[in-house]
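For reference, the chain that follows is the form predicted on its own, supplied as structure tokens.
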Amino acid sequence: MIRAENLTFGYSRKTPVLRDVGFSLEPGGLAVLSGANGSGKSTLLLLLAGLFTPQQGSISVQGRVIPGEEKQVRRRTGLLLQEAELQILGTTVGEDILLGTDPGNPENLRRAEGLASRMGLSPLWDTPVEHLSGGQRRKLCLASVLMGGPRILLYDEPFSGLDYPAVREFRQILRDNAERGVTQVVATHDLEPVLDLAREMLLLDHGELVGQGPPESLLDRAAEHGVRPPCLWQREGSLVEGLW
């Protein structure tokens, strides 16, 4: 589903954000990708999404490849960013979801009611974007992203600000669409709300990838490259979904 091999991408060729990045992800899975700030984990998502070309290297995404194929994995990905504000430009939530597409369509109306329903948002159809909480913002991101029907969904921190009620409701989005089959990657810093529903976790530190693998082989030397093992692990060495 994801592949990438040998990649190497910086902002200035002097200084290289990420360096021979290679990992593969099977399709439908949900992986957590973790690193302190600054590991590039944000930079990776823009290389996945299609978004950013890598200097050196290669990416595949179901059998596109970068480069050269940017426009099509771009078809094929939705990336969530951390900053919701940057990514919604309707001027109300039924406005919003229905950018890019003929609102004038049934079909596309149906299914923009659809995601607003799912996402919860269907009694703020017609509510002005800046009424919205935090949480709620990135549910509309999110259901906007999905109205482009992506098979892999890319999220940014997407925890980061959200009370205990939204992380709750972002999780099940999360399980959701893994019942879904859809293929989801988290990057996030905080492993405690995301991890024991993860299937594979990449740690990157300082722009190289330093493991990859089950959550449970890596959780022990997660601290040594700036990432806090989740509470539950460190008391007992072990992840429980249930807790949340």
Given for the second form:
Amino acid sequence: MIRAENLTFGYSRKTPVLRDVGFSLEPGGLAVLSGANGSGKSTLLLLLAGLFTPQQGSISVQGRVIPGEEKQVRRRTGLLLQEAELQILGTTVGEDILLGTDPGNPENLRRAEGLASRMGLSPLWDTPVEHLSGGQRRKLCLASVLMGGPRILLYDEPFSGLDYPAVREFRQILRDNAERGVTQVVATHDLEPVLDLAREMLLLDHGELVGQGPPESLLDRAAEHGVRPPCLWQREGSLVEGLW
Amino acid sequence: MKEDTLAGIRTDGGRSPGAAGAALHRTDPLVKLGVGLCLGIFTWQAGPVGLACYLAGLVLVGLLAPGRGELRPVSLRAVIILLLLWVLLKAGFELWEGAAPFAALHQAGLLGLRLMILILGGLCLTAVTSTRQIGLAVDRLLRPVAGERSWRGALGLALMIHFLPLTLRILRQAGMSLRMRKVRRGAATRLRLWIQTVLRVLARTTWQQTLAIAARGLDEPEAWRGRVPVSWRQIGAGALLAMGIAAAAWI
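Now show the form predicted in complex with the partner chain, given that the preceding structure was the form predicted on its own.
Every chain and every other molecule in the complex is listed next, the one we just looked at coming first.
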């Protein structure tokens, strides 16, 4: 369970990026966090990941409360940043997945190999990271994040820059994680690739939460808050299965 | 992949080594760092014969190193330009100070050779030692001095290794943008614009990098601690090699 109450945060005190944001998300589901550029999506993710402390309000993640338990929250969450490049610090795929774990522990190696296999990266285990495509980098980041065993995954624009096959693969990974009971929050301004997977939608506008509920209930209002509704929704008035 | 890892050849996710280079890759990173440090010091003491020995040794390591392709992360052209620049500068200073042309060239050549050995030594070290291994070695090395904060050295080094190519790319891209936008200003203005752009992009990248490190939990001591077994045989072999390096300096 993730619960945010009266959340206010800004990088400087004079200009808050988020104002009085409050919501709650049930465990195990996938929520899409949407809004135009600069609406505060990424900042909200950073707060949920325990990387910042709100100036007002509180966040509760699986019973751990911020302010106060940032470290514990960080251990329970995994964050996938938009710029995969920066999140990869290893020289090779294998090294990067294992970074931050005890290399002398064979259990870690087995887990890393299992994750590489799940992400389709096993054949690339020894490949230098600079030889990976954008989609492979994104998957490597996710594998590295999953090594920490988080029960909550936060994604910042996971589909940006990915081609059609990579988007499809990534969608499958989201489905997989959902089946494993991982709570997922996907921040994106592009609803199309993720909407049919989402159980819940949060709509941000200029740092304020202007809507929360099932995606269908918010799509009519999305455009007025700077978010383009999916094309098929506009044409047929309902979500169409099998788009991806 | 699995056979190698089960045999214990690679437990840190590094490159898969060839048969000859496996031993090099398996060697305790602290021993490799120690030998590298020794080479770095004695390179400045050794004469031409000693330097030639070092060079031959490094070429051998380069040939044995797992994933030899990785010995070329730096562009060869950039290295040659750097070496030539220093050789010319050194020759120029020697001539300026009144040295005979042959002596000036000799000194400049020695400097070029020393720099080449240092660069090759660094490349060999990174080819046979993963970033992770280097990080763990630095953590162990600093622990007696820095105590619980030793992991910061490991993180710092890993970041430096990560940031070098990133910074080079930013420098190159900033120059390219200026050329493509056909900025018709004086050299001083163009230099100012280039520095401004580089600093702005670097500042943004550093901020995002910090978030990325924190998001992966690499800013905690546990992330940089690992059980590395101490092998007295490897330490002995490293000490012998170090003595050999020291001896070659006096040839």
